[in-house]
Every structure is written in C-alpha cells, then in structure tokens.
Amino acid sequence: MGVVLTVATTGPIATTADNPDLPTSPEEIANAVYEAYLEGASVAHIHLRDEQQRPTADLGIARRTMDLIHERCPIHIQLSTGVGLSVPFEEREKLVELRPRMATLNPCTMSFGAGEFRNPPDGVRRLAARMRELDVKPELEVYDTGHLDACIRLYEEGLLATPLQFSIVLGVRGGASATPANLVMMVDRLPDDCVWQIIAIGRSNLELTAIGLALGGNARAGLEDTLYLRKGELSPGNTPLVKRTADLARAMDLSIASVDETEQILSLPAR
C-alpha cells in the first residue's frame, strides 16, 4: 500500500503573529484540514486554540472541531492530547472521550522549548488504558529513545495493543535533534511490525521527511512542524507543505495511501 500522509495544521506553539495564515478557529482548522485532504492527507493531527489563539482541551471546541471536519471530508481524525505545555494532564486526557480514530499518546515527561511538558507516569497509563477501552489507536509520540522503552513498557503490561503506531519526533529542544544520523538510530530501534513516520520540526522537515520515506516510514507537513515553505518564506498555509511531501513521494515512486487504505495500513479499530 501507500504512505500515509498527515497533516498537522495548527500546533501549540505557534500564533498567527507568526505566520499569518496559520489556522486557529475550528472552521479555519477544518478548511485547512479539507484542502490538505484534496493534496492527499488521510489522517488530520488536531491541535485545538481558544479565541486568544492559546492551546485548549475544551471539548466543545473539539467536538465543533471534529464535526466541522466530518462535514467536509473522510479523513481520518486524530486529537492531540499534548494540546499545549499550559494545560494540565488532567484535561488534557478528557478528549479521548470524543472517541476520535485516534489520539496522541505522550509517554514521557520532558523539557520542551524553555517549557516543561508533563506526562506523568500514572496519568500515562490510566490515558492508555481508557483509550483501549474506547478503541482510540494511540499514536506513541517519541522525542527521545528513552521514550520508545517506555512505549515498550507499556505494551508489556498489556496497555498498548499491536501494530504499535510511531511518531518519530526529531528538533524539538529538551528531545533528540533533527540529525539522520538520530532518525536511522531511532528506526533501528523500533519493534518489528510497527507502523511509523518522521516528524522532522524546523529547518531540517524536508530533508529528514525524505530520509523516513527512504527508510519505509510514512510522513506528516503541515505548519505545526514548519512555519517556512523554503529558507526565509513562510509557507501560505498548510497546502503548500502538504502538496511538497505528495510530490516528493511520488518522486520516490511512492504511491498516497486513501483514506481506505491508510485504516487498514494504521489497524484502526472499527466503528
């Protein structure tokens, strides 16, 4: 089958002070998310922003969100339980509730920017095991590889279920850098069997999406992993960004996975 292609629109860190077309309301999220998915994104990352432009779990926005979505296009909808640094764990784990195809699981607490992003060990778990009860596939987020032997743990208590879904996540500062030297580390150390992509953040996006693909991994673009299109220009939304990963996987002769293809290619439970 195809790469998976995801987009991820919005981020926690980012305003439109920034980039000015960066999406923050739910209809602005779900038009962007609607173009990306014409360009050939199955799955759509989900960050969420109040009206302040600051990262939120409130569910109404989530749920306004997912529906605006919905509305428009099949796409797989996968909620980010990160949202932002200044948000508790607390109501941050309340928005797998919603029941999204799929959800971010953060295994680890770590250094993130100048911030401090917790994920405490207890919480963790108690997050795993309430999303295998809804039948919400984690997507394992792993800065560093001390976070893929806790996702490993977790599996082995029986928290996580197989094909283990990666994010690679490479330049965030307090994790791993974005080197290929990091990445081909990081995927020598995945378990056999799993399904994972590269999320190169900054300058090094292209290069080292390039190298995940080269290496059998599937890709995300958008403006929360890069703000620029090239050195010095900002990117004019997310569809740029989305439409230069298609392409260079098709210059790899690698086919885009469907929105069909990419539930059986994830192991999505059904609904």
Second form
Amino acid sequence: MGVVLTVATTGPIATTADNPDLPTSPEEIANAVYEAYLEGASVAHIHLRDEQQRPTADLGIARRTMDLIHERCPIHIQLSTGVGLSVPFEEREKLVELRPRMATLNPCTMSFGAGEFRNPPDGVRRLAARMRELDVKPELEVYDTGHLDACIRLYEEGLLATPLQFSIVLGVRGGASATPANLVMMVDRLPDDCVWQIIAIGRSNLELTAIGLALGGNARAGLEDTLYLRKGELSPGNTPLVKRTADLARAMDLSIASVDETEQILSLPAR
Ligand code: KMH
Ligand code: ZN
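Switching conditions: you have the form predicted on its own, so give me the form predicted together with (5S)-5-amino-3-OXO-hexanoic acid.
The complete assembly is shown below, putting the previous chain first.
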C-alpha cells in the first residue's frame, strides 16, 4: 500500500498578505486541490474563507467549494471542523452535516499561538457521535500526548470506529514543538493498527515530513503548514510543496496511494 498524500491548501490563519498565492475563494481552493490531485494528492483538507479572507463555517461556501472540487476530480474531501480560532465551536460542528468523506476532530481546548482553540469536552463528544451517525471519518488532530489519551477515551466510549486516523500536529505554540524527538515519542504512543501522518507546522516542515515517512506515516503538504519552500523563499502556491513531498516519498521508494487505495487504507465508510 502506498503513502496517502493530503493537500492542505489554505489553513485558518495566513492571508494573501503573507503569501500572495494562498487560495481563499472556493474557485481558487478547488483549482489548487485539482493541481495537487494531479501531483498525487488523494485527500484534500479544506478550510473556508469569506470574501474578506476570514475563516468561516458558512455552509453555502462549504457546499460550493465541495461541488467545485467534485466537478474537477474524485479526491476525498476532509473538511476542517477547526475552521479558525474566531469561529464558535457550535458553528464549526455543523459542517459535518454536509457529509464530507472525512472531517477533522480536535479533541481538546488549547492555547494556539496568541489565541485560544476551543474544543469543549461535551462538544467534542457530540461532534464525534454525529460524525459516526453520518459516516464521516474523523481525522484526529493531536497536538500533545494528552490529546492522544483523550482520543483513546473517546474510542473506549464507543464514539470512534477503528482504524483510528491520527494527525500528529507539531509546531503550534500551545502544543508540542516540532522536533524529531517529539515525533518519535508521539508515534511510540499511538495505538496499534491506526493510520497516521505528521503535520509539521513552520520551518521544520520538510525535515519532519521526511522523518514521518521514514517511520511509516502518511504525509501532508500545503500552505496551511508552511508558506515557504525554504528559508526566505515563499512557495508560489501549493503545487510545489505537494510535488516536493511526492518526490520525497518516491525517492524513499514509497509509492503514492491513489484515491481508490486511499479509501481502503483509511477504511472510509462506504457511501
Ligand atoms: N492548522 C492546524 C494546526 C483543523 O483543521 O481541524 C489547526 C487546524 C485544525 O487547522
Ligand atoms: Zn486545518
């Protein structure tokens, strides 16, 4: 089985003032996803923006973005329920009603840079239960070891189905920092038979993505995680980052999973 390559085109924080090639409209996001699909991405992690580039959980914008992506390619859509720090949890959780193939589930409230990322325990349980009802596969975003333990508790309560799908997020101020030692420690603590990837935020993105691949993980690339190709060089869009990650995997003699293979690897519920 190959490596599942996810593209994360936009994220919750950066704007075109930070990188002029950041896609923010539904059309721009759909075009960026399509280009990434052509480079081997089989999952699209999606954040939405309004006309002022602010993060939004607007269901109309989400529906339109999903439709535009589906018109272009059969990539699996993973909607972010993290959305952005300014959007209330109660709005964010409604995105799963659109029944994307996957959506993120962030298990804990945390400091996030200068802001606060609110994921209250009762809301997280409600969202996990709803995702299970709707057959939307959760991608569990864990930013530290306690988040991993919180996910195991959700599983023990019957709110998550196996195989669990984790993203180990390193490099957010408020979560564990982006070091090889932290990645190895988190991977060691993962439950058996889960699928996982590293999301390395910022300047260690390439190095930690390589270590994640070497440890048997999947990979994610895109402007959500780093705006730069290397120090001082902004990435001209998402495609160079995705292509570099696909090249990296191939250089390690790993194949890139197709959309169909990804459905099996992630055990996506049948539709
Ligand atoms: N950019 C990530 C570190 C999510 O998508 O659910 C946080 C995030 C969460 O965007
Ligand atoms: Zn995200």
